[in-house]
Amino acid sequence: MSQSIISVENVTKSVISNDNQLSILKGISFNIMEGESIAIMGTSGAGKSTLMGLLAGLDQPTSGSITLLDSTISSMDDEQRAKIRSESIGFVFQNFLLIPSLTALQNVTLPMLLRGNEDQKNNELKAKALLEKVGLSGRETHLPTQLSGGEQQRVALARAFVTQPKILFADEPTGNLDQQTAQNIIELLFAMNTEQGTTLVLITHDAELAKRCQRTLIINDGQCQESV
């Protein structure tokens, strides 16, 4: 039986804007089970990316608690949360966020180095295998500027999966891609996610993409409800 891998209890998030307090999230509660794929939907500005940042420990809630992998990350300091991200979480972003000065191969090996894996030969073997899996064999030495948008997102997918994360957060991963390229990336994302048994949290405004996930949560006016 699956266990809860993320637990959100009565979470709020407020920010100060023009001397006024703006409530982005208002008392949200839900659980995500281990191995589950879940889409988080909502209109632009609804708080989807804010919620993802909280779930991943990139930010802290104003109130409430978030438990990730049996650790209450909402009460941890920056260093403790960074350690959990390094050990257990992968990310794919809309803007790819590859390091411009690093080759495709170096971008993919970077998470392993950050985890303290200094066996360069082994790191490169793993990275090359994943680049081949995403269709980029022979492109290892290319810089991001020498790759198309779809190719850059493939590098980002390889980088996200190279440490075999327990949880993958994908924030509008096809938002900057044409329809055909986007479809190819989504097929790769779900295939690799199934292969590794990762828990997938997908932020999207695309209802068709959300249907690929097992559950959908909708953020509206700071509230969260499950789609039926």
The other form holds:
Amino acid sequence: MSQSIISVENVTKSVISNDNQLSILKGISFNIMEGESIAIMGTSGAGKSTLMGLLAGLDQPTSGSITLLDSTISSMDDEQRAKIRSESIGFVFQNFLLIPSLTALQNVTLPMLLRGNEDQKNNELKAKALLEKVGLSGRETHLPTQLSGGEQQRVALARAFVTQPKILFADEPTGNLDQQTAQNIIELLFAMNTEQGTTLVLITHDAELAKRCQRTLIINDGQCQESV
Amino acid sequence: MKANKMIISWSWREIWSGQLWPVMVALTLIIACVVALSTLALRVEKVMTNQGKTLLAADLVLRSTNPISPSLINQAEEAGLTVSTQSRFQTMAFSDTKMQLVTVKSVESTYPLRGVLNLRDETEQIKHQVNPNELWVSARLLSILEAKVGETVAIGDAELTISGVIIDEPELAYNPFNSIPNLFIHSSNLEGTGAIQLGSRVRHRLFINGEPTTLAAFQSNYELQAGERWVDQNSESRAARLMDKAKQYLSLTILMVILMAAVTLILTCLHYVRNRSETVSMLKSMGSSRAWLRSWLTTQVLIMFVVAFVVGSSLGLLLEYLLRIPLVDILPKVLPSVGIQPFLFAIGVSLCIGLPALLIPLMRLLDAPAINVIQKQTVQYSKKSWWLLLLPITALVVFYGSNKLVWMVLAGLLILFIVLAGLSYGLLTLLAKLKWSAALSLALSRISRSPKNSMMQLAALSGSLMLVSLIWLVKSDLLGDWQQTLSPDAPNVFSINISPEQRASYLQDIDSLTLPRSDAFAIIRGRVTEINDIQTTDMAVYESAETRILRREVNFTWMDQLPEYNEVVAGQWSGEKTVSVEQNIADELGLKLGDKLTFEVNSQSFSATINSFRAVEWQSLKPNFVFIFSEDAIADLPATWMVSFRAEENQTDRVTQLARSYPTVTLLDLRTMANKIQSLLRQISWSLTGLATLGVMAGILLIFTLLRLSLNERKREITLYRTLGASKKRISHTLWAEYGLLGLSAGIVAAIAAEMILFALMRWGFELPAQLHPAMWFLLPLLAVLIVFASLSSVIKALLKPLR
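The structure above corresponds to the form predicted on its own; please provide the structure of the form predicted in complex with the partner chain.
Everything in the complex follows now, all chains and molecules, and the chain you saw is the first one.
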């Protein structure tokens, strides 16, 4: 029996908007097991992104606790959470978020640099291997503006996997891509995920895509329920 | 190691691709301007100081009524200073046929220590020093004495042969009442003249040259005896005042350029931060620590500073060189070196401005939350780095604390921004109510949609415009004032000691020689002895270093009407036994209208009541008096008369004719001195014009950068308009209208503000009469619109590029 890698207990999140308190998440609890792939679905504004932000330690819950890899991140400060992210978490974003002034290769080596891994030669070797895997060999020195959307997302995939993260968060990774390209990216994402045994948390609107995950959580009116 | 290299190369690319380059350009500009301006300013200041020293004939002069003691000379020489002594006195000079009262300057061969002494001998050779048994006379004296070079002239008891004529000499006094024809003899011949006797009025000077610090130490160690005083270039009032104003102007120009660059720096930096907060959020989401981000940003800042410094200083030196090209005839061949001071100054300035301008927004970048990568949130920025603002404020207080001008400019800027906010708000609401063409109303709605932004832009634009016009107009006003001093028809010859009997015929003769002249003025020399029946010697002001009027004899005059070039500032010219007093002296003595003053002339006492105060332009070279009495107060006192007239270079024979006809009248020919001062003025005005041009160029460049930045920020919006189907024509019309309006209103507001600040600057800063500048009212808005259009046309093509 595999262990729980993320555990969420009675988490709430509310924000102040126009002097009114707005509850986005109203007491959510669930567990995610190591190596699992899980899709989070919900209508726009349901709180999917808020939940992902909390799970990844980008933000703090109003109440409740979140434990990630045996650390209670909900009681950690910014810097401690950043350290956990750099060591164990990878991201793929809807709008790729590559650094425009860095080449494809440099964008991929960046997480290793942030981790304190300063052997740049080794970093580049790893990054090259991953770029080859996502089908971008020969494009290492291209800047993001010289790449198409699909290519940029491939670079983002390589960047996400280069540190062999324990958990990968993907926020609508195909939201900005055409269908064919989206399909390729998803294939790649799942292939690499399986290969590295990464836990995958995927936010999506796409029910077909959600079906490829082992579990699906649906957020609705600040509550979450497991879809069966 | 290699990772650091990557951070450096990344930072480098971040600078160029990430909108940080305008920051670097602004920083480079600051450094270039500071290096160029301060190098030039330093050089000009040194040249000017040297010129002041030329007028003094040394770095420092000790004036004494007693002979300079040999022990003092020894002390000075032991301290490593160069010295030379001079004794001067007035005596009669006799040729075979004529005689004349002359000022004898007995000097050593080392004279002068500064400045040029040109003496032309019989063989037309130019000599530069006075040797034993030589006698050098001014050309005018030669003609008065009707003597020739080689003939013998008696100076007191000594008989000396005229060696030649004085062409140029330092130490031209600017007091027309003390100047009598000069001659030079060597100090070894002094005793032979028999002039040095008990009770004879001989004045002595010790000229001293040396390192400023040694000089200062020597000066402060020496205790002045009675009848002694120090004179350095600061105390030589006229040249000193001129130089003071030039220096004030230099620091003002530098400050303005720095201000303009600082504004650009801050705006470009804020622009960068807006564009980069997403990257920082992303880096944070990937787990970068604040420490890492800090070192990443620090690397960028460091690179920018280093590059800006290297490029800026080289550019600054080049600029200074270019600036010197038109000055090549005026500046000395060998320029004083300036050392590393300008570079240190540039580093200091760029750090003082650059650190807060860069670090405050960049540190705010660190606060960009990681969550922003998936969800935009409002950010609470920490205000911790605001302490950095203390840096420029402290520097300002330390360096400019006592400089009135600078604070005036800063206050003016502050007022400008407030006035501007009000004006632009009013203007916008007013304009929006009217009906306009489509392009104009779109432009107006764009401006009023983000009033804060538009107002900031307007403020920055009109602020720079105002600074540009200030730099230029202050220069013009200053020069105008100086040139007025020596207007082409200013009198340049003064006749004094005209006896009452000679007066009418003398004036008639001047008129028949068609030399334009002033009225004749009675001259009565006397002292102020009591103010409201209190002895002046008992008053504190008597000892005051600045107010010397109570301790010396003054020229009095009486008139029926005050001269029209004297403006009465208080009271009126009427009443019996009354006196009109020059306003500055009145202020210094604390006089009020109606106060009773008691005077003494030839041991004879009399009183008069103050009826008015007058503003007097002392530099105008017109006959001017501190005290002008009503006729009944002093007309019966024995007086001589004076008159001033204008003689051109080629009218020397007429002046000589006058001198011959009235041998007892002393003629003060200021033509040589006027030329000297004119050339000094010309040099200074060239330097100032050069500096002003540079300042204006820097300002225009910055406005250009500002506008381009603002236009680039609009890229996304314009793309959206294009996507929504707006035609290129519509967009470009709107842009032209919007920026045209912006430029026009900024120009108008800048003109108003500049006029106000100029008024304050002239009135209270330079203490000169303020005036209006109607031409600026048209030129400034025009300039603004031109710059705006130039900036716009340089980017509009790129802005309207077809969509991808």
